[in-house]
Each structure stands twice: as C-alpha cells, then as structure tokens.
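Next comes just one chain, in structure tokens: the form predicted alone.
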Amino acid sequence: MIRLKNEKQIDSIRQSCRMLSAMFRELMPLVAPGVATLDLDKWAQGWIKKAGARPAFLGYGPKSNPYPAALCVSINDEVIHGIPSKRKIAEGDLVSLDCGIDLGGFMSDQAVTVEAGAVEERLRALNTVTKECLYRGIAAAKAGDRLLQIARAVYGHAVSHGYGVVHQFCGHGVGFDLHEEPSVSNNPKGPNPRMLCGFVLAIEPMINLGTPEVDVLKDGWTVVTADRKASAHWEHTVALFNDRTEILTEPL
C-alpha cells in the first residue's frame, strides 16, 4: 500500500532530509585516497548522534543479517550496499556513499558518488551521466503522471550513452519507513501507478559502465556488477505536490 503524506508529515521528513544533506556536505570532502571506509562510517555515526538523530541503515534488514553500519560505501564495481571496512580508498576510485537518517521516526535517504583524486575520463563521464539521470528522473516525477515516466527518463538517458541500467534494485517510497511502496524502477517495465500529491519517493539511478546485471556477494549485502566494471549511484528524496515536485534532500 502506498502511504500518502500530508503537509505536516512532509515538513518533518524535510527536516530529516536537510539534516542528511548537511552531513553529506561535511562528509564528502573526507573521501580521499588513503582513507579507510570504516573511518568514514565512524565519522557519520558520530555526526548523526551529535545531531540528535539515529542512523536509519544501522541494524536495518533481517535479524539474521542486519546491516552493520550507518553508511553504505561502494567502490568502483560495487553498485550499492558496500559494507565499510579497513579497506582504504585508492587514487582514481569512484566512491558511492549512501545514507539515511531517522529523525523522530521520519526517514531521509540520499546517495552521491565521489571521485577520489584523479579518475579516468570514462569513470568521470559515467558519474556525470548518472547524476544527469537522477535529475531527469526527478523532472519526470509529477503528480498526475504515471510512475514509469521516471524510469523512461532515467533509462533513455543512460542507454543513449551506452551504459547498463541496474534493474534488480531500484528506488522506493520513503518517509515513515526506510523502504515503502511504490518501487521506483529505473527500467520502464512493471507496475505503473499514477503518482499523487503526497507521494514521497527516493529516486536513485544505479548506472553501470558495462552490463546492467549484478551479483550479491556472500556477505548478503554488497551488490557488484556482474562484469566487475564500474558503477555510479545518485539519489534524492523528493515530495510530490499538485503544483510542483520538491527535492527534500538538498543538492550536493
């Protein structure tokens, strides 16, 4: 069931989103060659706690294998859900950061891909196009239109550049819980409900340099490209109103 949000509820989600974006603005400059991804996670956990909120990702998932961190840090061929570790970022890495904040029961979700040092031009281009896909998807998210308009915008732009569009994972509703209905696909197939005023969506293109296919590693979380070529990931939380679509997580 898709749960619509009223103006007051959206304002509470907006506060969570703005807090998350503020955290990202301080976190992104810390992504550099030689930095361990675990240190980024420790920093994020400390920042969120000091701000009076809770990391939405920490402990999320099945009781048998809950997610162990506040951040997802996915490098190069890791698409999403990379678990922070002692691994150090290297010169030229593409580093995707994904995080959510639970502020008094209101959830935010945002992701960025940071270029560590000097990256290859093909990786820079992939990252640029993935970010463009995000904003094209947002522009297509309008109350009264159909949900797959978002996917058509994302998919068409990525494929025009020869990239693979991940279809096994997608965006989602967000706000009361971290993952809600509807699923927000980046591939224009599947359910196509009409978008309504009160929708709050996490739109998140995951675009690969090669094949769109992915594998999940033995840790049960880390998603990698099937051909082990690089991937990029950008995400915003947005709210739909009758007269506009608002990006709740501030642009970075």
Ligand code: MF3
Contents of the next structure:
Amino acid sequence: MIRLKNEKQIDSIRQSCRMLSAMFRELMPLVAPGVATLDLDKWAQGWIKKAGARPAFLGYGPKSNPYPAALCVSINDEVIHGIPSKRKIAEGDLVSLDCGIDLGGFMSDQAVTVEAGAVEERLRALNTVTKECLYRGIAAAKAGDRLLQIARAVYGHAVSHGYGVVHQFCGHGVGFDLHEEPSVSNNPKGPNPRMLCGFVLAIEPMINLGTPEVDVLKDGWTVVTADRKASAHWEHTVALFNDRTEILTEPL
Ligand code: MF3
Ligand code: CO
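Which structure goes with the form predicted in complex with the named molecule, now that we have seen the form predicted alone?
Okay, now the whole complex, with that chain kicking things off.
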C-alpha cells in the first residue's frame, strides 16, 4: 500500500529533511584523509541528538542484525550500507555518506558522495554523472506520470557513459517509515504505477564504474560491487504535488 501524505504531513517531513541537510552541510567538510569513519558517525549521532531528533538508521533492520550506526559510509567499491569503523579515509577515496533523521516520527533520507583530497579523474566523472542521474530522475518524478519514468531517466544517462546501474537496491517511499512502498527502481523494469499528488519518494541512483552486479559482505550490510570497481550514490527526498515536485532535502 502506498501511503499518500497531505500538506501538513509533508510540512513535517520537510522539517526533518531540512534538519538532515543542515547536518550534512557541517558533516561534509569533515571528510578528509586520516579521519576514521566511526568518528564521522559519532559526530553525526551527537549532532542529531542535540537537534532533538533520532538517527533513523540506528537500530533499523532485522532484530538479529540491526544497523549499528547513524550513518552509512561507503568507500570506493562499497556501494551502500558501509558500516562506520576504525577505517581511515585515504587521499583519493570516493566517500558516500547516507543518513536519515526521525523528527517526531517523520523520516528524511539523503546521500552524497564526497571526494577525499585529490581524486582520479575517472572517479570524479563517475561522481558527477551519478549526481546528474539523481537530478534527471527527480525531473522525471511528476504526479500523473508513470513511476518507471524515473528509472528511464537515471538509467539512460548512466548507460550513455558506459556505467553499470545497480538494480538489486532501489529508492523507496519515505516519510512515515524509512522504507515504504513504492520501490523506486533505477532500472526501467517491473511494476509501473502512476505517481500521485502526495507521494514522498527517496530517489537514489547507485552507479558503478564497471558491472552493475553487487555482493553483500559477511557483516550482512555492506554492499560492494561484484568487480570491486568504484561506485557513487546520491539521494534526495522529494514530494509530488499536482503542479510541481519539491525537493525536500536541500542541495549539497
Ligand atoms: N539510506 C538507506 C536507503 O537509502 C537506508 C539505510 S538502511 C540502514 O534506503 F539500515 F542503514 F538504515
Ligand atoms: Co534511501
């Protein structure tokens, strides 16, 4: 069931999204060679608590293996869901940061990929095109149109650059829960419902330099590319109205 959101509910989700983007704006400059990813997570947990909210990812998932952090920090061949650890960021790393905030029961979700120091040109190009994929996907998210328009926009742009588009993981509805229906695929296949006024979606292309295939590591979370080549990830939370689509999280 797709849960539509009214104006008042969207305003509450908007507040959550703005808080999340404000957090990211302070977090991104902390990404630098020599910094342990666990330190970024500690900082984010502190920031979110101080702001009077809850990290939406912390404790999420199966009871047997709940997600242990506020942030996902996914470096190079890690696509998504990298668990913060003692690992230190190195010069030239492509570092994806993903976070969600629960503000009074209203959920936001956003991700960026940050370049640590001097990054190889082909990785910078991957990152640029992945961000372009996100904005093309958002431009295709319109009430009245079909959901797979988003995937067509993302997929077409990525493939035109020879990249692999991850299909085992998707964007999603968001707002009352972190993950709601519908699933927002980046591949133009599968169910294709009409998008409606009141949809709130997390649109999140995950684009690989090489193969689109991925593996999940033994920790049960970390998703890596099957060929261990680099990957990038950008995400916004957006709300669909009859006459416009609003990006609720802020540009980063
Ligand atoms: N942000 C991820 C997504 O975009 C969700 C992370 S799963 C968690 O769908 F367990 F880390 F929370
Ligand atoms: Co998401």
